[in-house]
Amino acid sequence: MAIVGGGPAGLTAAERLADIAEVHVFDAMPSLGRKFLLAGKSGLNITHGENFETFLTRFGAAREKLEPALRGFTPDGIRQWAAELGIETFTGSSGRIFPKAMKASPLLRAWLGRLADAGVTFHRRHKWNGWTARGELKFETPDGELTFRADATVLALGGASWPRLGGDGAWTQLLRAHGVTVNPLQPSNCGFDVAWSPHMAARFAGVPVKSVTLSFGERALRGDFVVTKYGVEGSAIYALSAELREAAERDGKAVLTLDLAPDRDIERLTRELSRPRGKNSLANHLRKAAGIDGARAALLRECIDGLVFDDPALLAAAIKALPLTLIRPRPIAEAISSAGGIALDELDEKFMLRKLPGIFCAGEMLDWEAPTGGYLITACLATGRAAGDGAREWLAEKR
C-alpha cells in the first residue's frame, strides 16, 4: 500500500490503513509535514468550533461532494483524535480551535511516532514521477529512479502554494496524461495587487488597517488587513479572495468597498466633518472629527479625488464606501492555499479516481477551497480519512 504525500491528508490515510496493510509513505521533501509545520508556526488552527451546519457552508460549491467526508471526521472528532495523541486543544474567542501548546511540532511528532509504531514505513526525498508501463509507481530519489508496486495508492500531493515546502503542482500533468480532468490551480487565501503610488508603497507597507468593514458583491465582513508594497493581504482579504479572484479574472479588476469608520453612521460623520477646522490641518481635522489617520487617511488620498476633501458630505460618503481597486491576485507561490485541482466528479464516493481504479486522492489536490480558520486542515484530514477508508475497502474486496 502506497501513500504519496506526507502531509495531513496522506498521514491520515496511512493511519486508516496501517492495521490491515504494509503501508509505505513517500514524500519528496527531506522531512514530512512541512506545510503543516509552517501553518502552526504562529499557532496551529486545527479546526473550528462553530455550529457544524454553518461549518459545512464554508466549502461553497464543493460542500455536497465533501460533506460525507466532513461528517466522517468532524471538528469534535478531530479534537478527540488530537487528545488520543496527547494533545489538548482549546477554543479561542473567535471559535477557532488550537492545541494548548499552539505549535504543530508536538502533534506531528506524536503522530509520526504512532504511525511508526504501527509499522508504517517513511520514504523521504522520493518525488513521484507517475507510473511505469507496468503500473508501478516511479520515484526520483537521491540514488536514482526507484519503482514501487502497490496494491492500492492514495495520492495526497497538495496544491501549488508554498512550493518550497513541497507542493509544486507537478502532479497535474501526470494525471491529465491519464485522462483525469484537473482544473487549473489558482491562488486562494491570497493577497492582491493594487496600483499604489510610490509614497503609499514606501510609507505604509506593512501597516495594518484594523476593524474596518469590507464589502464585495453580496458579502460584507468586518475585519483587518495589511497594506503591502504591492497591495493588500490579511485575514479579511483572504475571506473574500475567491470572489475577488473570479472578478479580477473576468473583468480585469475587482473593486472592493471599504467602510473606514464602521462605528459611525454617515449623518454623524457629515456633521462632525462640517465643523470649522480653524487652525487644524486637514490631517488633524480628519483624525479628530472622524477618527481617520495613518493608513486610513492614506487610503482616502489614494482612492478619491482631492476635491472631495473640500465637501464634508462627499468626504463622509467616501469614508463609508471607499472603492479600492484590486488588479490581480498575488502569485500562487505566495498564497496560503490553492483552488483548482482534480475535478470532484472524477472521484467516486470512496475518493477513488473513476478512470484509475485503485488510485485514491485526498487533500488540497482536489478542487475545493475554504477560508482560513481551521477549515483547510479539517478538510485535508477528513478527505485523507475518507480516501484511506476507501482504499481499505478496495483492498478487502481484492483479497
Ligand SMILES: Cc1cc2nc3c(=O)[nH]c(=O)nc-3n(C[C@H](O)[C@H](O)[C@H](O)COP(=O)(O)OP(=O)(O)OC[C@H]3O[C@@H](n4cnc5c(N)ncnc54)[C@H](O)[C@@H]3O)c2cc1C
Contents of the next structure:
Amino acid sequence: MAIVGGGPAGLTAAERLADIAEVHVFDAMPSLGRKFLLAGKSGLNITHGENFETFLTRFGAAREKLEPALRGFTPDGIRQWAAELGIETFTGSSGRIFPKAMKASPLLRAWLGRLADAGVTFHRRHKWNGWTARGELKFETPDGELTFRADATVLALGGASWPRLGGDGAWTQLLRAHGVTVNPLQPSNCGFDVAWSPHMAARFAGVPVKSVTLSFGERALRGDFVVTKYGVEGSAIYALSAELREAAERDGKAVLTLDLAPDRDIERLTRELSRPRGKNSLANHLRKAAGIDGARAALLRECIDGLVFDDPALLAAAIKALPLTLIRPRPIAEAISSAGGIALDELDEKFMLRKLPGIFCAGEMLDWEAPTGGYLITACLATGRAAGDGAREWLAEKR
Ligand SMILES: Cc1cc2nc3c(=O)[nH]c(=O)nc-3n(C[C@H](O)[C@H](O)[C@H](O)COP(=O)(O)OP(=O)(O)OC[C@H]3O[C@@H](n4cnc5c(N)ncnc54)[C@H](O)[C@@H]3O)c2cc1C
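Could you give the coordinates for the form predicted together with the ligand, as opposed to the form predicted alone above?
The complete assembly is shown below, putting the previous chain first.
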C-alpha cells in the first residue's frame, strides 16, 4: 500500500491503513509535513469551533462532495484525535481552534512516532514521477529511479503554494496524461497587486490596517489587512480572495470598497470634517475630526482625487466607501493555499479516481477552496481519512 505525499492528508490516510496493510509513505522532501510545520509558525489553526452547519458552508460549491468526509472527521473529532496524540487544543475568541502550544512540531513529532510504531515505513527524497507501463509507481531518488508496486495508492500531493516546501503541482500533468480532469491550480487565500505610488510602497509596506470594513459584490466583512510593497494581503483580503481572483481574471481588475471608519456614520464624519481647520494641517485635521491617520490617510491619498479633500461631504463619502483597485492575485507560490485541482466528479464517493481504479486522492490536490480559519487543514485531514478508509475497503474486497 503506497501513500504518496506526507502532508496532513497523506499521514491521515496512512493512519487508517496501518493495521491492515504494509504502508509505505513516499515524499519528495527530506522531511515530512513541511507545510504543516509552516502553518504552525502562525499558530496552527487546526480547525474551527463554529456551528457545524455554518462550518460546512465555508466550502462553497465543493460542500456536497466533501460533506460526508467532513462529517466523518468533524472539528470535535479532530480535537479528540489531537488529544490522543497528547496535544491539548483551545478555542480562540474568533472560534478558531489551536493547539495550546500554538505550533505544529509537537503534534507532528507525536504523529510520525505513532505511525512508525504502527509499522508505517517512510521513504523521504522520493519524488513521484508517474507510473511505469506495468503500472508501478516511479520515483526519482538520490539513488536514481526506483519503482514500487502498490496494490492500492493514496495520492496526497498538495497544491502548488510555497513550492519549496515540496508541493509544486507537477502531478497535475501526470494525472492529465491519464485523462483525469485537473482544473488549473490558482492562488487562494492570497495577496493582490495594487498600483501603489512609490511613496506608498516605500513608506507603508508592512503597516497593518485594522478593523476596517471590506466590501465586494454581495459580501462585506470587518477585519484587518496589511499594506505590502506590491499591494495588500492579510486575513480580510484572504477571506474575499476567491471572489476577487475571479473578478480580476474576468475584468482585469477587482475594485474593493473600504470603509475606513466603520464606527462613524457619514453624517457624523461630514459634520466633524466641516469644522474649521484653523491652523491644523490637513493630516492633523483628518486625524482629529475623523480618526484617520497613518496608513488609512495614505490609502485615502492613493485612491481619491486631491480635490476631494477640500469638500467635507465628498471626503466623508470617500472615507466610508473608498474604491481600492486590485490588479491581480499574487503568484501561487506566495499563496496560503491553492484553488483548482482534481475535478471532484473524477472521484467516486470513496475518493477513488473513476478512471484509475485503486488510486485514491485527498487533501489540497482536490478542487475545493476555503478561507483561512482552520478549514484547510480540517478538509485535508477529513479527505485523508475518507481516502484511507476507501483504500481500506478496496484492499479488503480484493483479498
Ligand atoms: C504560510 C501558511 C500557513 C498556513 N496556515 C494554516 C492554518 O493555520 N490552518 C489551516 O487550516 N491551514 C493552513 N495552511 C494550509 C495548510 O497547511 C494546507 O492546506 C495543508 O498543509 C495541505 O495538506 P496536504 O496534505 O493536502 O498537502 P501538503 O501539506 O502540501 O503536503 C503534500 C506533500 O506532498 C509532497 N509531494 C508533492 N509532490 C510530490 C511528488 N511529486 N512526489 C512525492 N511527494 C510529493 C510534498 O513534499 C508534501 O510533503 C497554511 C499554509 C501556508 C502556506
